[in-house]
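Let's start with one chain on its own, the form predicted on its own, as structure tokens.
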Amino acid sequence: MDNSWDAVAVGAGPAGCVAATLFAREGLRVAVLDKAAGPPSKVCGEYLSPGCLPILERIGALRSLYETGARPLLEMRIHSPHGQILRARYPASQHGLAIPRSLLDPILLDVAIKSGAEFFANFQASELVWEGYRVVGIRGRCRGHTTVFRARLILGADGRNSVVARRLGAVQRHRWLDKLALVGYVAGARRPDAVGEIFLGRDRYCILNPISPDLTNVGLVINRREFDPRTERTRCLMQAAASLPGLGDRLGSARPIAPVRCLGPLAHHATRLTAPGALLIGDAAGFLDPFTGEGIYAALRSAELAVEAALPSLWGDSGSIPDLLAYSQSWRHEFLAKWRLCTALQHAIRHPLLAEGIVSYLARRPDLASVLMAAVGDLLPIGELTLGRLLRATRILDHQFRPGREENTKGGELIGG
């Protein structure tokens, strides 16, 4: 086997497969490596924002997703701690998708292989191969043997516990956002079709995602310090979710149908996105929180940005090194504003009265709620959001609902708004 490639994607998830597809279609020699025998099983809310759909259409995967049972999500509903409901539909005819990762990931890998990429299973990455200041390959074990894949570009697409990210530099946790997710499936939950729902509590929340007519993905996000790893996970998920206002009755007759899985800590970022000959995409580059459904979009879009940045050099002389500074700049431009918005929302989740006020305000301002949905749904760059209006409203609400001012609320409605 000739282990010399133009590009090697370490990880067969959405980020690695989309990057491999795009490189292969440009006539480059591309390998996709994964430690599993196929696309690995993931702890995921299984939500695709509307912004994912054009990318999936461009690589020719969207039709297959619909054919395998992907379900449109037309609306998101946010349930406040005091029982208010914000109903926010995506603009115009836009919608998100609910689809199990067990269907999504094999489809994306199949598209990559049919585009000309080669897949190598059971490869456990261990080290980057350096020549001077440049990354020239990835070393690991495959079926009991040490193997080196040499390439002009190594793409770290190996997720939250990325070996590539750790070999490039430090991976840092968020300084105060220290949460984990418990995710499982239930049958028999009472919930509307074509609607994703978020139930807010104090510094925690639960998401219901309708995967099929009687199958619901239930994801609970809590502080890590509140979780005892000795506790049976299914019981922990169901009891904690049922304690959230408005959710207990929905889950009264629900029954878990698969083991609950745990992932955490969630929030992290790589301190270095690129090195000569290597870059990070998807969760390997960083992840903040599932509240805004950023994960799969970030995987797909960062893969596109990586290809756009590296392709001109890879088309050229075989000894040329891709200039990846453009990728770092594009990544920050694409994602940092949304991370700031997500961080602001996490501040609200930590303070139920503030969350209550924001839900109330947006419910009275459907125009602003629609713009916010477009931004959160990756249809509108966050920089185009009317942040001044949103931040001014947040400051007013923070003053009105700060601790000690509970008298400003009555019956879950904002008084004097």
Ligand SMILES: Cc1cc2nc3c(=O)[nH]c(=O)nc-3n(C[C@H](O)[C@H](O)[C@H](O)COP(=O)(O)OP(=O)(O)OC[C@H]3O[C@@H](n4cnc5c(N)ncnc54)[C@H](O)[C@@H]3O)c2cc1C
Given for the second form:
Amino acid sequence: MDNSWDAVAVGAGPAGCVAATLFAREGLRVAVLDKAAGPPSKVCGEYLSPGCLPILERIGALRSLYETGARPLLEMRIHSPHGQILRARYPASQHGLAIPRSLLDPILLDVAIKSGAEFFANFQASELVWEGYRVVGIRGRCRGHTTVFRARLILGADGRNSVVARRLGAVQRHRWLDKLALVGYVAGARRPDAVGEIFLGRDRYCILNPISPDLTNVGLVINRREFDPRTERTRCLMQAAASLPGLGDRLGSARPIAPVRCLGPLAHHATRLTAPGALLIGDAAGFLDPFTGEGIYAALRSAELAVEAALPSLWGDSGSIPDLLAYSQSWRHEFLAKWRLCTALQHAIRHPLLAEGIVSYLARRPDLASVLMAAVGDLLPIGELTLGRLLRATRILDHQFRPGREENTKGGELIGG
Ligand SMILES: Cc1cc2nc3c(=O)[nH]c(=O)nc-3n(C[C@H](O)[C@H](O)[C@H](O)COP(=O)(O)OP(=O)(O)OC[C@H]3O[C@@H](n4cnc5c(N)ncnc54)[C@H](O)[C@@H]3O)c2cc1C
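Since the structure above is the form predicted on its own, I would like to see how the form predicted in complex with the named molecule looks, so please show that one next.
Everything in the complex follows now, all chains and molecules, and the chain you saw is the first one.
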């Protein structure tokens, strides 16, 4: 096998698969590597923000997702620590999706393979291969043998414990967010259809996502120090969830369906996104918290940005080092403001009184709640959103998303106005 590639994506999650798809469609030779035999099952809330849908449409995966059972989520309900309920809708006809990762990830890998990328399973990446100051490949073990994939560009798409990020010396844990998630499935929960729900408590929250008519994804996020690893996980999840205001009744007759899985710490970011010959996308570039549900959007969108930035160099002289500066810039432009908004929301939910006040205020201002949903749902470019623009945003959103209009708000009046 000729092991020289234009680009190699380490990790066959959403980030790696979308990057591989886009490179392959440009006629480049691309490999996708994963340590698992196929896309492994992930600990995830299984919610796709509305911002994911246009990207999935662009790569041609959206139809398959609907055909395999993706379910629209029209509304999010936030239950405050004292039981107030904020019903927040996305603007106009926009919606998110509920879809099990066991369906999403294989569909994305299938799209990448059909686009011309080659998939190598059971490859556990361990080291970057350097020539001088430049990354020229990735070394790992595949079925007991040491294997090297050489490439002009290595994409670190290997998730939250990214080997590529670690080998670049780029990983930094969050200063004060130190949380852990317990995620499982239950049948028989009392919950509305097509609605995602978040129940807030003191220093914890729980998300219900209706992924099928009877099955609900239940995700509890708590401070890591509050978790006793000796406790049986299913009991811990069900007891902690039941203690949240409004949730106990809903889960009263629910039956856990599969073993509860646990993951933490969650928040981290990369101190650098690129090195000569390598870049980080998806969770490898950073992840904050499941509360605002943008991880998959960040994976898909950062893959698009990486391909846009690297393509001109990869088309050029095969000996040249891809110029990746544009990727760092576009990543920051796309994600930094959202990251700040999500960090602010993390501060808010740490303080029950503040959370109570915000829920109460937004419940009386559905226009603002809808704008916040648009920002959190990756529909609004919040980077340049001032208060004045924020207040005008609902009208603009309604206009932009009126049925029959094609364009979305990105690049629209909100940015330039
Ligand atoms: C509790 C929890 C709930 C979440 N809920 C949501 C949600 O509801 N909505 C949402 O949008 N986001 C959610 N997220 C975030 C979301 O799961 C991630 O952001 C998303 O999976 C990132 O995609 P990725 O492609 O970057 O990485 P991943 O999906 O993690 O894929 C990385 C791939 O790399 C492979 N890999 C790892 N190491 C190696 C190695 N050394 N060699 C080879 N392969 C390797 C893995 O096997 C994996 O297939 C949640 C996260 C957590 C922790």
